[in-house]
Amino acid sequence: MKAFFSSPRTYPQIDRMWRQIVFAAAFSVLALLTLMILVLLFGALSFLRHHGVISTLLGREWDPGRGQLQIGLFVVESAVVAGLAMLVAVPFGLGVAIFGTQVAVGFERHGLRWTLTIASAVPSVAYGWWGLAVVVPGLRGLGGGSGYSLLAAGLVLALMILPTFSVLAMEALSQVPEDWHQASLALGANDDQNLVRLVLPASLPGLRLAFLTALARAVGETMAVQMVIGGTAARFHGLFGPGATLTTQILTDMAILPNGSSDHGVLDLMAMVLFVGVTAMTGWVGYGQGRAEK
């Protein structure tokens, strides 16, 4: 085997070799995936069949039971969700990388980089469980009720995507050649003036990507928005009364709905919605980096 690996006439064997095994690696990730999107399509395009297009994409009324199965309600709150926990992580968090790469310096930068690394890691339920202890107590004794709600959701989701982001976007600031700032500052910009007209545009790009990451984390979060939005599907009750969003839904109704029943197809509709909005979000931020390179 040594001999067959070290010998000069094996190489173009080699070559080959590798070559198919990196083409089937390749090749087996984008069938799995083509596979899961026909699953998904297949089911929702049956279930829109039977039951119309728009009154299931726009309609508010579900009850499995009664055979009301409209999905628009969960889109919504699923924005209102995701939307609420991006305009808390999105400020603090550039505010942070801000800190970490513009400010900080030796121990500071790297304890905080390791820091956001190891909170990026935290499993979802940790945070699921800090915002049972924590936010729905606080909520509770601001706004009365039982503290499950939406606003306890993003508030979750905000902290869980905070490190993400922060991390991110560090990496994104930290890509302005350092010749750049000497230049700058030589030019006689001061230090905010060097971050606003020089760092932050350099580093759209990255931004745009971070912002992305954190958002399709948000979105297809599960487990630590189930345990403190309330998990109600009837109306929408406001910021401070219980929802639901496709993802905790689809948790919830899995038992209801089975596969094989006749009205499954809700379920895959409701992941393709949201296989559907990762992807035109994936879109908007290659097509702004693809102008910003332009």
Second form
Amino acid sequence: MKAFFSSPRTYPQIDRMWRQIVFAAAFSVLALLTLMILVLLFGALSFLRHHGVISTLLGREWDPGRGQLQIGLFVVESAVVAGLAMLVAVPFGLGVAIFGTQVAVGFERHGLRWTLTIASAVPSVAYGWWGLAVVVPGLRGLGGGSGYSLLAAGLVLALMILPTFSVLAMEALSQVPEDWHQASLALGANDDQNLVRLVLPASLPGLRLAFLTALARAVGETMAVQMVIGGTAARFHGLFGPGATLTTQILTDMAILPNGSSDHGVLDLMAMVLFVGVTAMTGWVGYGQGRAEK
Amino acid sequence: MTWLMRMILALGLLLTPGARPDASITVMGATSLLSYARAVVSGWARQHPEIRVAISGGGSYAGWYGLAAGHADIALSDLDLGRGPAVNERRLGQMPILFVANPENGVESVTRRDLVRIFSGRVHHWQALGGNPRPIRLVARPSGSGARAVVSQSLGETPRHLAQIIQLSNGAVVRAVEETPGAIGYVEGDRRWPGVVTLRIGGQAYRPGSRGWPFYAFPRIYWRQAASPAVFSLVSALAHSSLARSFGIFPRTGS
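Next up, the form predicted in complex with the partner chain in place of the form predicted on its own?
In what comes next, the whole complex appears, and the chain from above leads the way.
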């Protein structure tokens, strides 16, 4: 094998085979993604044809046992939970990233990056467990309710996406060339001016990507949220009250709307709404990036 | 390259037909019956090494639809799903539904009428039932759960405006009740859960086989009439296993 890889000779047949393998890999990913979208789309459209688009997407009545299948409340509560998580995680994560790239040096910087990488790989169920042990009782003491709430879900998600956002933000901030720093300082900028007027604007595309990745993880997370959100699907009970997101309700009602049941399509629709939401956010980030580059 | 050849040869040997069982059976359905099914299947499989048995949850409805679609050979249910064409049904017995409450509520016994008032939202504090001054918090199972069906049927539907905490399993219900002051929930089976109070109903504590207990789920198994002899054999094992009692499934008492 060693001789094969170190040999300067070319092997046209092997080259062709490698090309075919990588093409097949790329094509199969695209084909699988298309198939997945088609299956969801088919289920969602056939459901909407029978139940109506506006009432299904904007209505708030959910009781699968009685055929009431309106998902508006879950869309709103998904947005609230993801929004809360981003509201907490982004400023905090940006602070961590600025410390890690602009202040910390040597062991501190490597230690921080290593810790954040490990934390971003922790399974979500562990964050959910932590949420049950710490966040839910904490909010119970603070808000007086049961503690199972949209706020608990938002805080657990914030903690969960914080390492992911911080690592990617550190990566983005560290891409600014050292020469630019030196030039900025030579022109008389202090550290704060250097950060605000040079480093942050220059790393904006990377920060956007970090934001999007964290948001996608927040919107799509199921298990950690399910463990602390309370799961009430009837009405909006406020931030300190229980609720349900699109992902948690899919998990909860898979049992009563399994594949093959007449109303299973509503779960396809909920998955499709998530997919379209994340795709729209990706498009928005891409659009912003394109404008910034111009 | 010899290591690669050896690896391919080893994989080939592992995947030869002789290493695989001859047939397979899929058991699917109610999560509350999965541990029982797993325990029975592990003993049954030792006597039938030629048959591979896959067990998956998903709930009673999932098992039923899986059976109808041909994805499952045996469906487990803790709900009465009726009887489809060309489908056999066998009742396994009865599983008690027990009400569990947070110990700090100060209530260890309730009447059926109290439970109706609690789950309909007509009483909001434990003090009204002789307990401590704590707000009542309901912990419930999701719509597809057999335990919820029994409770709703017996006590009436809980109004939608009440903020219930929905949990997906017995264990999750118990944990939520244990950690939430004022909480009350319900679980299937005869297990004694530490950290919570199992409520007496009308002064009566549940005992296996007790006739007067008002809340039972009736687990069932369904299978196609045109099933293989192996499926019939496994159904028979599930229906007659002596392990049933240890999983909280008791012969029907006619209550």
